[in-house]
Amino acid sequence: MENSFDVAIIGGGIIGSSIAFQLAKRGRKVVILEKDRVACQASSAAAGMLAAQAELEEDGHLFQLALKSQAMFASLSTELVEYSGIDIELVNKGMTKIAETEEIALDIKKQVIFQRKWDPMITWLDAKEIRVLEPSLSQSVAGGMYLPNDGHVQPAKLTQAFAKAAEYFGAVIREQTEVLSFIFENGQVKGVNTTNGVIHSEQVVVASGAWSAKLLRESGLDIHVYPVKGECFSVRAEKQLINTTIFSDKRCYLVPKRNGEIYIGATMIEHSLDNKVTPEGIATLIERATQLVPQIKEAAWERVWSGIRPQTADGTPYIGEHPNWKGLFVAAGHFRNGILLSPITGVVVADLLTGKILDQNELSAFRLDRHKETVS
């Protein structure tokens, strides 16, 4: 069995996917190392929205990374069905950011300002108006934000198009081989000890989710990235009950679905890796979505899941080299931003292992030791 890749990325997740993609698309040899299956954790439990100006309310380094990566979409949706034969059900029929209060309403309005800078089509609309859109929402909706080019993807389906893209290109996966340690000498990475054996590699990827501050610990860093578990469901309705995604500043989203299922969620706990669906977690999205659209208590119940994502002290992802040890290069702490920073992290950091010059006051934001540097 071959031991010896340029690559080797830890994490089969969606971003270490979208990183191998990219690196074996420029002839880089690859290996993905996945201690469970491609696309098992965060990866397939998200919503798959692509909600850069509904979710991010501020500019920044990371508002202009998420408007980058929204923009890839439109394109990566039609090369990975060439490269791989998967549709990743790329929709885009907008997003509603609703307004339950007058209170929540004025805040709302000026988040209308700011966003418009950059989506002249981004619009206020009045409690009137916004039912001619969503005639299934609840009376107490005084009115809501629409962003009318907002969309959503099939997370699980974009994680394994990825895949095998990368594939395509060459890429190795390796499903069910844990990463157990760094292998190090002289100031550099030579590659990693596994539950199937040595992996000799002069770059390593760290890009294992909530997971990589417990991995990266033995190189001498903390990265702070801490788990955060969400339970979500889904149901289907007879009749399309909402035309855009529905989200709410009170946690609670509806995604509809190409196949008709609308996918609810998502509830918070975190520093849980305990990935159980609790009743009083689906009992509290159930309580939240039916008084936004009181008709989905008629759906016919589908599903229930949960998943671990990966949140960090500050909210943004690290996206870097290690400080200490060259060769050695992390993409983590993505949280409920991951689907969408996916295609954006796979180009950043595969220019960062091909000695691509990048601009360092745009990455300063995401350094790996902007927190403290090692652990004692």
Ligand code: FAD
Contents of the next structure:
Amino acid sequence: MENSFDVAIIGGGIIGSSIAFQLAKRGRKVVILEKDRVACQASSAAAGMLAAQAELEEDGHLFQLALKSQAMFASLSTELVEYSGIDIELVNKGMTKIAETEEIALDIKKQVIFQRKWDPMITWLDAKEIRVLEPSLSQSVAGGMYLPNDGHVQPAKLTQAFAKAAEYFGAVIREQTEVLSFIFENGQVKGVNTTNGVIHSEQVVVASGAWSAKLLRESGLDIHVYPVKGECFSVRAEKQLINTTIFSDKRCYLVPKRNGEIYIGATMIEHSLDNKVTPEGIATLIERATQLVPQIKEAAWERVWSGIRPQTADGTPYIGEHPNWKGLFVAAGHFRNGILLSPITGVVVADLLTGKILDQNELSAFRLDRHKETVS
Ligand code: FAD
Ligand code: GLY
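Target state, the form predicted in complex with this ligand; input state, the form predicted alone:
Okay, now the whole complex, with that chain kicking things off.
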């Protein structure tokens, strides 16, 4: 079995798969090492919203990166069909960010002014206008911000499409292969030890989601990535209940998928690495969702699931090279926006690994040593 590669990527989630695709397309010999299966963790649990402007409310490097990534989806969707045969189910029917009280309405109206700098199509809809767009909304809704250009994808399909497209360009995928440790020599990474033997490579990318911090501790770096579990459920209605994604706050959203399912998420349980779905979590979501769209009560139950988001201490992902070990890179901590950020992360990491000169000011927000703390 081949065990020498240009780049070894640890983690077959959406981030590792997107990086593999971009590197393989540039002719690098890449292997993805995945301890379980491709798209088995957060990347298949996500709702798939590309919600740069609903999730991120302040300008900054992360917000600008998210806008760039969001703009990549239309052409990416065509490109991935060509190389993987998979349709990522991109839906571009917009999002409505709901205000349920006058106080929240005031806050969202301020967001409308801010967000229109990047998309002049974003508007405020009052209680009457919003019901023209979404007649099933509860009478309690005071209005909302309409984002006509916000879309969503099927996240497991996007992850599989990245991985398959990477294979099309020659990447190798090793599932059921856990990385146990790094091999270092004279300040340079030389490969990794796995449950299926040694892999030699002078470039290694840690893209292991919520598990990244544990792996990196032996390299002397504490990157402050921690798990935040999210539980979801889905229903299917006889008639189309909602037209856009309904985003209430960071604890409840309803996403009408192309196959007729409505995804409803999601809880936020910090420091939980188990995938258990609890009646309490789902009961909270049902209560929130039916306050927004009462007819959800009558829809047909479909399924429940959960996933582990990789959060960081400052809410910003880590993207960059290890400060002490040449050739060791990290792309982890994408928290609530890893699906949205996956295309641009793939490109930025491939640029870094192939020596392209990048704007250091833009990248500084994502540096691995920004907390200046190392462990010994
Ligand atoms: P993961 O998908 O977790 O992949 C990491 C992979 O690494 C796993 O497959 C794991 O098995 C593997 N691994 C770990 N350790 C090792 C090792 N030592 N050796 C080999 N393999 C290893 N984002 C959005 O943009 N939009 C959304 O609407 C959205 N909704 C979400 C809803 C929920 C309920 C959740 C949980 C998340 C949501 N997210 C959303 C966030 C998004 O899912 C994550 O940010 C993203 O999936 C993280 O991708 P990842 O590749 O870093 O991690
Ligand atoms: N971005 C939605 C979530 O993480 O639940």
